[in-house]
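The chain below stands alone and is given as C-alpha cells, in the form predicted on its own.
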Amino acid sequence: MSGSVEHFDIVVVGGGAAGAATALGLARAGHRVLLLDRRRRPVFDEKAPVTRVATLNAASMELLAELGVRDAVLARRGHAFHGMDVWDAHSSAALHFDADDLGLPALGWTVEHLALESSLWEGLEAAGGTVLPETGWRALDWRADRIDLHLDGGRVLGARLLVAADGAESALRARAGIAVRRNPYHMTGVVATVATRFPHQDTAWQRFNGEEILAFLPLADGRCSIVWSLPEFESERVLSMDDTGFSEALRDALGGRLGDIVSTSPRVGWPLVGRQARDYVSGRLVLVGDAAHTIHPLAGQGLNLGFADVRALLEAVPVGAGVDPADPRALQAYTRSRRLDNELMLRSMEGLRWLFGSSLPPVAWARALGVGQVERHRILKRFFALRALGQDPAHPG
C-alpha cells in the first residue's frame, strides 16, 4: 500500500476559514500541503444574499494582510466599523468606544464567511497548495512517520502532520481520543440580516437584557447581521415568528436604538456551546480554531481566536529542508501557548455572561458600577479595547 501513498508534508481537514488560512499559511512557508473539505468549494457571489458573518480584529486583519488575501476579503463587501455601543437593558451600565479616540483605523471589521473562505481557497492555489473539495476520509492509518488518511474515493493520502479543523463536533480530534470538556448554555444564537430605519452609523451595538444579548452588526450596505442569543425555549417561539412579528420583537429588543425593522431575512438557529479540547495535540496531529475550542459569541472573538491559533501554529511548525513539521516539542509549545489563552477568553465571557444575565438587584447595581468606572476610566477603557481587538495595550500596532 506504501507505494500508493500520496506524500504531503501537511494534510488540512477542514476549509473554513482557520483551516483554509492555515494551510496557505503552511504552502507560502514552502510546505507541500493538501485542503480537504468535505463540502463544495466556496464561490463569492456579490449578486447573493448576505450570508453568516464574522467581526474580525486588528490582529486576525494583519494575519490576512500577511497571508496575502485582506483586500480581497474587503472587496468581497468587507465593512469596517468604527464606534460600538454596550449597554444593559437593567442599569445604568453602558460603554462606548470610538476608533479615532484610541488611535485606530477601526475597532473592527464584519466580513462574511463565505468571502473568507473564496479568498483563502484561491490564495491556496496560487501558492501552489492542492484543495479538494467534496471529498471525505473514511479511515486512518497512524505510522511512526506519518499519518495516512484513506479517503471516501480510495485515495490515501500521507501527511506528516495532520492539522483538524473540521469544527466544533471534531471527526478526527474523537479518532484521535482527545476528550474535549463541553458547557452548554441552553441558549440559541438566531442570526438574520436586517434592514432598519436609521443607519448603522458605522457601528456596532450590543445590548443585554437579562439572559437574551443581541448585537447588531454593521454590514457594507447600509444592513446590519443581528446574532441574538436566546433561551432555547424563547428561540423557538422567535423562530416560529412571521417576518412583521420578528420584526417587532428584535426592534424592542435593541430598545429602538435603530428605529423600526423594514426588512428581514429568513432566520437561522444553532445551539450556543462552551467546548475546551483536553490537548491540542496528538502525536502527528494538531487542533485548530473550532476543532480546538468554542466559546459564547458575546463577544464575537471566536473566529479572532481561530485566527490567533493559526499564527500560533504558523509561528511553530519548523521550516527547511528535512526538518518534521510536527516536531513535538514545536506542537507542544503550540498547545501551552494557545490553551490557556483560549481558556482565558472561555472564561471570561462566561463570567460576563453572568454577571449581565443577573436580574438581582446587588448585581445590577455592582455591574453599574463597575461599567461606569471603566467608561469614565480613559486608560482602563483603551485597556479593554486594545485587548479585545487582539493588540498588546502597552505597544498597539
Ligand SMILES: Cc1cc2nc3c(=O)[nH]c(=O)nc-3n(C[C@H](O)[C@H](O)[C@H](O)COP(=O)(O)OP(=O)(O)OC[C@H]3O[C@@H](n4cnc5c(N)ncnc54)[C@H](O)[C@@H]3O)c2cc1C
Second form
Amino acid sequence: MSGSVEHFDIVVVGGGAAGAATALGLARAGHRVLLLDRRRRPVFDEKAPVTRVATLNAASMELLAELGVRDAVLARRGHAFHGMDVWDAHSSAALHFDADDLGLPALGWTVEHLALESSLWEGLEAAGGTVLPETGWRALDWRADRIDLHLDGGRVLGARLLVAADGAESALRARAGIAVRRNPYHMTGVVATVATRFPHQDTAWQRFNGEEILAFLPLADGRCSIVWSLPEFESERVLSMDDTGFSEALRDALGGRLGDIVSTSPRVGWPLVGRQARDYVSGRLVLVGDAAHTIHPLAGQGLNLGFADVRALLEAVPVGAGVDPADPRALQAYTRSRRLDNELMLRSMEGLRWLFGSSLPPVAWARALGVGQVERHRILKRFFALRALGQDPAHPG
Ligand SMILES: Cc1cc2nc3c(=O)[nH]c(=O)nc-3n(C[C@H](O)[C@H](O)[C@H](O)COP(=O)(O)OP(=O)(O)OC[C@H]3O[C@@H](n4cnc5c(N)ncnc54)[C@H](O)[C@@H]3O)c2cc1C
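With the form predicted on its own already on screen, would you show the form predicted together with the ligand?
Every chain and every other molecule in the complex is listed next, the one we just looked at coming first.
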C-alpha cells in the first residue's frame, strides 16, 4: 500500500478562500503542496452575474498582496469603499466613518468569492502547487510521520501536514474528533445583489432594527450586495416574496436611505451559526477558516478572521530542508495566537447584537449615549475603524 502513496509536505482539503490562500502561501515558501476540493475549479467570468461577495479589511488585502494576487482580485470587480454609515432604527444612535477624515486609504473592499478563489488557485499553480478539483476523500490513516488520505478514486496522498479548510461543517474536524461549540442564532442571512434609485456613494450602509440587521455593500458596477439578517420565520416570508414585494420591503428596511430598489437578483438564505472549535490542532492536522470558527456576519469579519488564521499559520509552519512542517510547538503557537483572537471577535459580535437588538429602555438609552460618544470623538472613531480593518490601533499601518 505504501508504494502507491504520493507524498506531499502539505495537503490542503478545501479550496475556498482560506484553504487556497494557505496552499498558495505554503507553496511560495517552498513546500510541496496539493490542494483538493470536491467542487469544480473556480473560474471567474466577468460577463457572468455577481456571485457571493465578502468585505475584506486592510489586513486581508495586505495578505493578498504578499501572496501576489491582490491586483488580480481587484481587477475582477473588486471595489474599495470610503464611507460607512451605521444607524439604529429605534434610537438616535448613528455612526459615520469616512476614510479621508480618519487618514485611511479605504474602509474596506468588496470582493467576490469567485474572484478570490480563481486568483488564488491560479497563483498556486503558477507557484508549482498541484490542484485537484472535483475530488473528495473517503478515509484517513494516521501514521507517525504523515497522514494518508484515501481519495474517492483510489489514489492515496501522504501529507506531513494536513490542513482542514473544508468549511463550517468540516468533516476532517469531525474525523479528528475535535469538538466544536455551536451557537445557533436562529437567524438567516438573506443575500442578493440589487440596484438602487440613489447611488451608493462608495459607502457601506448598515441599519439595526431590533433583531434585524441589514447591510448594503457597494459594488464596482454601482449596485449593492445586501446581507439581511432576519429571524428564521421572517426570512422564510422574505425569501418567498415576489421581486416587487421584496424590493419594497428592502427599501423600507433601509429606511429609504438609497430610494427604491430598481432591480434584484434571485435571493439566497444562509443559516447563521456561531462556532468555535475546542482546539485548532490534532497531531498533524490543523484547522483554518470556517473549519475552526464562524461568526455572525454583522461586521463582515468571518473571512477576515480566516485570513488572519492563514497569516499566522504561514508564519508558524517551519521551512527548510529536513524540517517537519507539522512541528508540534509551531502548531501550538498557531492555536494560541488565533483561538483567543477569534473568541474575542465572536463574543464582541454577540455583545453588539445584544446591544443593538435589545429594545429595553435602559439599553436603548445606553446605546444612543455610547454610540454618540464614539461619533463625537475622532480618536475613538479611528480606534474602532482600525480594529475593524484588522490593524492594531496602537501601531497602525
Ligand atoms: C451571509 C454571509 C455573509 C458574509 N459576509 C462576509 C463578509 O462580508 N466578510 C467576511 O470576511 N466574511 C463574511 N462571511 C463569512 C465568509 O463567507 C466565510 O468566513 C468564508 O467564506 C469561509 O471561507 P473558508 O475558505 O474557510 O470556507 P468555505 O468558503 O466554506 O470553503 C470550504 C471549501 O471546502 C470544500 N469542501 C468541504 N468539504 C469537503 C470535502 N469533504 N472534500 C473536499 N472539499 C471539501 C468546499 O467545497 C469549499 O470549497 C459571510 C458569511 C455569511 C453566511
